[in-house]
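A single chain, nothing else alongside it, follows as structure tokens in the form predicted on its own.
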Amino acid sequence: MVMAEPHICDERLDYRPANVVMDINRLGTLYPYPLSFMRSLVRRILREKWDIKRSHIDLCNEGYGEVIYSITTPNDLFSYVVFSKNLDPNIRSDRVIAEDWDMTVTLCQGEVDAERLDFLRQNVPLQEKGRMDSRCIVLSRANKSARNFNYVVDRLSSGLQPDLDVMAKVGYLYRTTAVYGSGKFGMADWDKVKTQYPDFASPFAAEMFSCFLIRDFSLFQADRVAANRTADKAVKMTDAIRRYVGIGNATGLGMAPYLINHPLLVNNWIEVRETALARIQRDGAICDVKRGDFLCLAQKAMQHLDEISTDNADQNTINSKAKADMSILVDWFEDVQISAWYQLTEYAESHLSVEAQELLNVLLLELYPDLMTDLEDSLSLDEVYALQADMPVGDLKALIETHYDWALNIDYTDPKTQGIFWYRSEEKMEPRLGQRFEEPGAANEMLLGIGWYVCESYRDLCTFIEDRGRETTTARFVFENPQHRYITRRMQTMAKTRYGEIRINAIDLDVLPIHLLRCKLSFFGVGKFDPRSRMWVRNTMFQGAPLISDIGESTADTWCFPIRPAVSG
């Protein structure tokens, strides 16, 4: 097997098969789990007691201006610089084509002196139009949920806590619209981050940390504005409600190609998750305490689903069905004295929806964190896609038939199965979808139709074998058919992995990119999905997570399936 760390794989474990795990409809139901990136990050912050403080505050009474956070970790000193402004509500937009935002931020290494602050002041608010330097690690921006932010400030300035019924509908004050890293716009590239900044050497750790501090700033700003309005009457938000406030996120097509363009990394993420699940099925002993913990978690998950607020009718139906299925599962669990968890998962696979099955898997993962802690550092991977030039083409044909049968089973003679092409927009270089047979632009198509390229290469390979024989080398095949070099190298590499490719026809007319978005976001640790269309989704990050003030006071990791606090004050 090809993977980041050979010790991840344990052949004694009973892994779920690739055709089940990598089906796009199942991947589109995944929930965050204990090794999700933001969960891992917060555990590290609490465990290592990072010192995070606001070292510079220059805000007007309405909360506009600049704030610098100083972050001291066991390894380094970082600064987080926030620029907040009064944004005309008429131009506030979550779309990537927006050019102005309520707040813009950067995470950078080292202290920020007056000269550097001026440089950042000139560039960070411009976002893509600005130019960062290699000391900067993340560039981001966020917009207010104006109605929610103003409501919270009004309540606090009146001496009242926000009503939880209102807060439950929109669980954040700000939402991010882009979080850039990995060398964009002159920032430190991933190789520098992972080698020189060990605090952020885990996948997307710096990006998640930026969102964590956007959340903190939103809470700080709301309290400060309220106090400035009525200093003699205003109250601060209680810690219980502050923890319930997350940071919103608007995610669109820009995230979807990543999963298709990084199949080795995605395979690794999936294999780590499946290894943890398989360990629990094998080694997770059932006792009265674990039975009780499971029932408590199940009740919490059902309440979490019940509290998700979305206008999307399909998502409401999915959430209601998952809750109903989980109730059925709980009843069965209480009636039957199981001796191993596989009995519960087998019941779910036979009687419940895929959504409920994956929800159950997350509950099991939450029960046994000690069975997966050694996997936490195995999520990174240096991707290398190597052409095996000396492989006989007969073996290559068999490899495709074995590992890419899902692609060969797609009927590409049906125009619907190739009805979409992906391209990058000229103004923002962001992915867009075009209809192949109705719109121009297919000549600029992104290489995301993996199933199509597999079938095209397989067809030409079969012809080549007829002409040259099965023992001819792959080198000769790709030399004479250079258009298939990329997909051949990819297939040979991915055939060595346990889970291989995501099984999606990304160019089908009815493709649902939102499944790709939810899959990736689940590994980030994002929950409360609110689809706005099949191509973009709003969601909530860090809801229920510890606050900066909790650092040094607690190391508990119990904020899965966040639910509204029992009391408001």
The other form holds:
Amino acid sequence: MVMAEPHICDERLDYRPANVVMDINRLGTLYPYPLSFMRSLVRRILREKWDIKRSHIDLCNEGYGEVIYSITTPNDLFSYVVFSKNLDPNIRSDRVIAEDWDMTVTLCQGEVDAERLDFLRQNVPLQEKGRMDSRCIVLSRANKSARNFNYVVDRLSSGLQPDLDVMAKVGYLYRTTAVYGSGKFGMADWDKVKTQYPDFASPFAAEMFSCFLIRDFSLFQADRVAANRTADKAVKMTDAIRRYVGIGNATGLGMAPYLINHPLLVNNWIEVRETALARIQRDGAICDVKRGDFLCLAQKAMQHLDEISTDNADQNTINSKAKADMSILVDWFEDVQISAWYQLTEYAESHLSVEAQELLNVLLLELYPDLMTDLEDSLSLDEVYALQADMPVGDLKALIETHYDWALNIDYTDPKTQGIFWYRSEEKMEPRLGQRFEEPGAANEMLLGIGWYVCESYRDLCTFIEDRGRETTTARFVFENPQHRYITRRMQTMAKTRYGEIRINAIDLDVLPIHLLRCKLSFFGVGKFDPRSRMWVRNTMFQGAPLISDIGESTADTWCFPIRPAVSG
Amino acid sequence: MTDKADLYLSLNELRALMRRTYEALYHHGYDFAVMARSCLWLEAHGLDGIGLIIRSLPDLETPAREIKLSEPTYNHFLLEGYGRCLIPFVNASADLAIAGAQTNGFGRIDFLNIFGRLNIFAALKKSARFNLYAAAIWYDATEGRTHILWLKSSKDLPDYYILNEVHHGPWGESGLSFLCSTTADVITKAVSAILPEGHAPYKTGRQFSQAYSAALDSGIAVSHQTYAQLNKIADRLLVPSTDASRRGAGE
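Same protein, different condition: the form predicted on its own was shown, now please give the form predicted together with its partner chain.
Next comes the full complex, this chain leading.
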């Protein structure tokens, strides 16, 4: 009868508590780990030796035109269609409200014939204003990092490789600005993808794959344009540098509501990660090889932190502090012969920043991939938030007090704690923040201030109990208070999970949505966070990842914490 | 009902549109997410959920009026709807019968003077989720037909029967009974009192399931006019752009 039972939970493990793990300030420090979606996807591509070819190339000398990739997996055939154009630099924008892009793409099932290409040609470049069909799985677009792209083309066409110092500053040629899936604009629903396209049946796998191929196209285009400029002189980028080129990404507020609206899914992602961590703490045997691996990884992570380039002073401070903390940790590790990893994590918890604590956790996760392989298929679940109508309201009250104490402890009489409201703008429904007491629009607020709704329902519940007694059913309470039905079934559902809700007051005047963005992006596998404000962040995807040409050559999964390659520029 | 010029919406897209539509109509006064899902389920199972909404819009747009709940016995509820559409309160009302079944083995709610009765479909799906047996019965005086949705097994969707016969129950000519039980025989007995033996379903649970698969595969056809009509309501949620609001996006 009970829904949403945790399915990966292992009571023999020593899990970290929810009040630690779900603190938004901690979630805002997460790093990618081996089960992050793009890591899982790349492992799958390499393991199954997907055949990825550019089957149709129709580009002018400047790299504008159309390219179709054919992707043959063990289960199916997919096509990835790229439309590249010459974009006026004056209208190039990473904002979701942009109207035109350097490159637009779609991933779809099956082959693309002339008729279908024509259909896609008429719709894909329009993005939100076009209509797709249910054979399409992903719709996306990307803009050039014009300075970097032109620099790379200039170097290659001059017979030179790009300088790694330059590449280290901006580790990509293109930035994606939106990646749509899950049935948007008429595309295939997630349920269809999950049941009919097993290659993309894990969370955001198709979306990540689209970014993977944007990266490939960016490299292909740069090489091709350079060769067209000076056929006799141009060189191709070396594979080592190509691997160091990722795909940029700009993520704004649009991603934040997703995390708040899908608490079961988020709980599941967190629980998988924490299960892996708890297994390592229990079963991760320490030997000389693992000690050496740990030190190598720690050095790599510190170099990675050192190479992150951002103009954000706060982020620079955080990165520097994390690196310094890691250095302290390494010194301690080398001085003290620990017999179990918990000694190291306890030291970190006592002496180091939260950022460094989570960095250490990722290092441990990277050391023991075999201890989490079986968890890879547990990352998706069917989200059901059904009202438990028969629950006595006395039990409901106790449930709220136990599982939502963090929300009840917020003092909503303080205007600051509800100083923000989230709304949808008339510009492409872009989510935005408004100041509740200064700007109009609060009447159309999105339901994201979960803590506030919890407190409102709790207040009315207490009154209801005084009138009707503790044994009255929840059904009766929500019938008489229909405005609380949603939050009630949500609370009943989340109370059955190990980690529950993200502990954030999303309507606080000082809320930092960027923490939500980083949390989600870390599960995607994104690194090199470069906050541009508290509301949006630039970052890098697939930097260090294998190339399409590496498929069949190796299955190594060693591209965490990407660092500049040891080759001359 | 639809033609080649129609839009094909994904299930997720339709659900999102309905969420915004209900949110625009009622803000957070009702469980807009489950209302949207109820519409989606009807439509995806081939029962014209969107058409029901469109026909109900004049009522849904009308400011809320009182409904009255009474409780003749501890597991039997009576809801006077005063001629309102069932949509806003169907789920919370069905919860009462479901809770009755969960706590006492049987629960029932009779709706009086309501319309849009097919919206009860979601309550049968929810009953199945809780391993309950259920039925919904109503008489449509306009058509002169009796409708029965009968959930015989928690593993399946309900079967849908339509009888060309008059069966006034306690629900009257514009009402509905929803019955819910932990055991099959109670529901079977109630339905068998009306449904002639061997009467073929209008739609079986299997046909509903096939309709859902087809909708998932190809999307749901919606006329441009209906799409525009729903979006016009949903767009009331949107806040005009200003320099201040653009700053609120991170500029």
